[in-house]
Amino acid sequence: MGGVIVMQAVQTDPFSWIINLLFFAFIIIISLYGAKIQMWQWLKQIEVGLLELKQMFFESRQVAIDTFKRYGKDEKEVAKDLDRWLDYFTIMPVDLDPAGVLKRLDHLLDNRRNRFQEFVSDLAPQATESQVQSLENTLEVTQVLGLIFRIVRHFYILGKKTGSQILIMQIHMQMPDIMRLAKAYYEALDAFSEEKPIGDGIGPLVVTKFAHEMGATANDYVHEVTREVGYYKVKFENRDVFVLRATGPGGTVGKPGFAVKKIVEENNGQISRIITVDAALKLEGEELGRVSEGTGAAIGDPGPEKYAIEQTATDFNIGIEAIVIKEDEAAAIGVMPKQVLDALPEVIERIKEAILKRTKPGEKIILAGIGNTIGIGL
């Protein structure tokens, strides 16, 4: 009878009546607007990314501004041609044939290097040649800023406007990696502004470290072997060996695969192994300024620069191996971290241990620096 009499009171109870509808009400809504609900979070998720990224590339372009004006032309005329460059672009070659598409893309990334000097020597008439290569750096991260803020915003224009859940989701899962490499390039400003060395040059200061071990100064150096690149020519162990780096010290890496294939060329390939050192993308979880070794070329160009290694070693049968330096983007592009400039004794001895093990005394060898030299002197 007590059991009856509790069951009536939970079965009129009001409350567990409104739960139910309240309930049976999420349920509904969940099934019919549970996508829309979705795709609106996603919205405002990307929304607040993107003014992120519109901030970092105004700013960005202010900090250009402030740059160029520094070298004979007043604020307003800087932003005008500035604001015209950055939409500046470069149409890859045809690849349905590949037979001479390096030899056509080198000649493209040759105009294209032309058509940036021209610029920024028009934008800062008072400029030095190494100033000038150090602006086209930071008015390439200007640029890449622009591009990424213009890429996302027209996804999320896109996607808001068609109501594509694919299209917002895509765009929404790769706002992580979108916004963590816009911010290496942001916080890279300060350190091309001011041409401070980058983490990309501990190829080119590593070499030239081992250059000065041996006994090489400035006024040893060969300049313009091939384009903004030269070499020191330096004894080790009674060998020769050929230590090659952009000049610098602006911002440039130079043509260091060409400059490969001609010394090999006047030594009438008598080179008996190509080393080369670079910096090189790390994993997560390993360390910052860690060194690996490898085969191969390390470079890091579009394809011209590393097939005029390896088609040279090939022609020639030369031993060719890779020193690298494991870095984050951040590192990368940004001022070189104490970690990864810690790493220049051990690379050092790697380099040597190279040559001693894997050469002959009285051979010659190329050491190749590959990298940015921006605040890296001879």
Contents of the next structure:
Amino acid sequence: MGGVIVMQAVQTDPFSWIINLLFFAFIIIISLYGAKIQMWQWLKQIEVGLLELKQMFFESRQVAIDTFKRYGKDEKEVAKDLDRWLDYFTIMPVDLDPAGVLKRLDHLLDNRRNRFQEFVSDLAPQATESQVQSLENTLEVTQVLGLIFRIVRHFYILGKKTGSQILIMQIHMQMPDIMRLAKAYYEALDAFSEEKPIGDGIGPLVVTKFAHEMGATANDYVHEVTREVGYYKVKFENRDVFVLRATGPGGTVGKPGFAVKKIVEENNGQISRIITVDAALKLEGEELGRVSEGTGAAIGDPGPEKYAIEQTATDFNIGIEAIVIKEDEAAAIGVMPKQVLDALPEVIERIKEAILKRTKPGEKIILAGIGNTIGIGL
Amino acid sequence: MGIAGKIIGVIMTGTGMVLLTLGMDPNIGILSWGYFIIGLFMMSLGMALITGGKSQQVKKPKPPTITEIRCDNTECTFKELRDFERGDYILKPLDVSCPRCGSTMTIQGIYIVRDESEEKIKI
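Pass me the form predicted together with the partner chain as well; I've looked at the form predicted alone already.
Full complex below, order starting with the chain above.
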């Protein structure tokens, strides 16, 4: 104790006040401007992500232009029309009065689809029907990337203008997820512009292979039960199976929910089971291509299609089950990975098992493969 | 930040450490403050050079898209793998015959092979 007192007593260094001053200045600066420094740091990090998003959007726009100009119009014309279309929007129906909201939503989605098809056909006059569908997908990916870029830029500028910590913090915290999604879309562009099958197409592919195994061919496919959806009627162990899918190899998901409804009604409700096969988002850590099954309609539409299946199943007391193949976003919208394709035999086995265990000979079943049919033939 | 920047950073950090240690020696009197401040400054600058800049992410080339063609004869196991060509789609019947049995051939798969080691956290 005595030693300490002696040490303090001999501390006569004339420069010690500089250190003390620096120390207090540091404490004051950090307590007054700490939040500002952190916001500046966050804004810089958002800026880095924003520049990457901008680059992805510009590159995807160029890919879209290059893809469209293969079908009859020059680059200048394509670029001008494409830019006009990139911020095309759809106003969701009012849900304050929820009665009939799905019918209205379905009507709006049909209208949106018509406008898209009209636009793509005008911009690519030499494209076939199937190519028009794939071009629509290319356009949609570019639109999504543009939308992500514009939203992040909006919050970045707004945060900078207002100095609002909450605005900046929110977008900063969401950046990793936003970047992941944007990268998945950016990488998917190759699949859509080159018309390669994507991971989401595993549902239609599985049911088509099932139908082919039962002896069906492309000529047996009944077209346009509903918009861009048809079916094969096959026999499996003395049961009639309506194998339903969107019509490929163009990129479309069609309206499979309403097709299920129509087939059930045409058969006077004499359908004993509805089995849906679709790709589902996997949780982190789960194996890519893992097969899972459950109860319900596996279909990821905004609502009307799923509602149509559920309501039909309920009205006619039909058993409903789902088989899904687990994928991440990149696999679902990017070129189909081998791990997903390798799940095919297992899914077909599970379909057969479900039919044999839960239906009787002589009964009718609907097997619906849900997903985008780009690059998947009949 | 290039490799040169990193090397300069290491040198500056090392020099800064030496100066900082010198600055802690009370026997050199007033100079110790100078060494201390300069050493601290050089060390932080050196560390900034080492850790600064975006880490160089090696952009992996996209995995090639493979088209798998199989013989339609169920008893023949002939399979051909080739690069994807525009116009290919799954279940597309081809105009070529199987070199083994002479049957028709169909595209049975189009896929990419994703690197399994991409998943870094395994529990």
